[in-house]
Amino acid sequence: MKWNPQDIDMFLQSKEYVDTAVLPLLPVAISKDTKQAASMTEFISLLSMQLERQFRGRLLLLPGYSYIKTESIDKLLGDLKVWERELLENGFKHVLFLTSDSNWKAVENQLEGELIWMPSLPLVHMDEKNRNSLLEDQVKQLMNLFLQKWQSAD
């Protein structure tokens, strides 16, 4: 389910069979690394958007985490454990945080939800066919991740 008001209604009916939260992580940077961060964002939202589809009524995916890359990892970690604690405090079991920076790798083990990170792939050259074969072949493998993750817990 997605963040919007049809999806929301549905979640607030099924509250109980949504277990799973998941907030893409989305770098923002204006004077340095400014195309990385964009290709960064751009793929882990439409990866984002193509696993909602995959498990749809079970999880909800939230709006994007957007951060000013250069800000402080200790300021960036404390707004993801509010985050965190307001998903947690609210029944979600599981909290997935989905990123291509890989500046989150070395906090991860300070949250208590669970970082993915996923290299960025280039998708600024592919025809629309392409991408969309290249993003499936990605969420396939996050299937199993999520899959693993929900059966551990059961």
Given for the second form:
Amino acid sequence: MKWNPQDIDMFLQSKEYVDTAVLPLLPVAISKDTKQAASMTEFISLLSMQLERQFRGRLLLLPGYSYIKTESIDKLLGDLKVWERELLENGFKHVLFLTSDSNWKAVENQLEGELIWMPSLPLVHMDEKNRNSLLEDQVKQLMNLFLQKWQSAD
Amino acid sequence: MSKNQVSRRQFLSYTLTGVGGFMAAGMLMPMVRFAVDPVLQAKAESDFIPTPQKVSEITEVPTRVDFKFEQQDAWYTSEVTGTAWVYLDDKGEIVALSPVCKHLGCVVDWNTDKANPDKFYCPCHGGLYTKDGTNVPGTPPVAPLDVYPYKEKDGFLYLGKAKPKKEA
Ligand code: FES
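How about the form predicted in complex with its partner chain, since we already have the form predicted on its own?
Complete assembly follows, chain above in first position.
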């Protein structure tokens, strides 16, 4: 389900079935690595949209958490923990953060939720067909990860 | 002042009629559209979308067919991918089922649950459907999978808009 009023109506009515929250982490950087940050943001947004299409009955896709990439990781970690607490305290069993930004890996073990890091692919240089099949592969990998997580929990 | 010149009064009345006309049209057009819309919609619904699936290659095993089409979402058109599970039934007729689970909308897969072979399986909450799309009682879904109307054109499969399966 997505973060819009129609889907949220459905969510409120069937909360017991929606046990997974997905938060895309979307970096923004103006002073340097601007394009890289934009690619990461695009890639993760596309992936999470596809993921939502496949699993919309069980997961809630939150609007992404966008942040300034040059901000200190401790400050960012603090913010992320606020999200995490809100979600875990309100009934979500699985909280997953989706990112291409490797800075997060350094603090991964301080999170209660699970960090999924996917290297961002240079989508801009590809024609549509390659781009789609590549994305599809990545989505499949991600789906398997989710299925495993659910299976081990159920 | 020459006779041909437009007087201030005339100018005003022309412009006001013009503007008024636009406003009236602006108000009437949507009304006309509302009145005519059912007709337009009926036309849109009969639109069949081409798929890359050759009709001659459809077998008894449900196969996933992806197709692309433009979707209008309020004021924004985007290209979306639709999916259907396509196979031949006992009578040799084509069946095209929507993969959208009737519980909460996850995408179902064919034959992926080892405990339940030859069924459509929903990974989200274990929903099951038999090959003809009927929901298996005791699993969350309460209705059968939607069915796509189909057409054959130049050897390829065309799909319409998926509809709820009629009660048999
Ligand atoms: S969405 Fe398919 S069983 Fe719940």
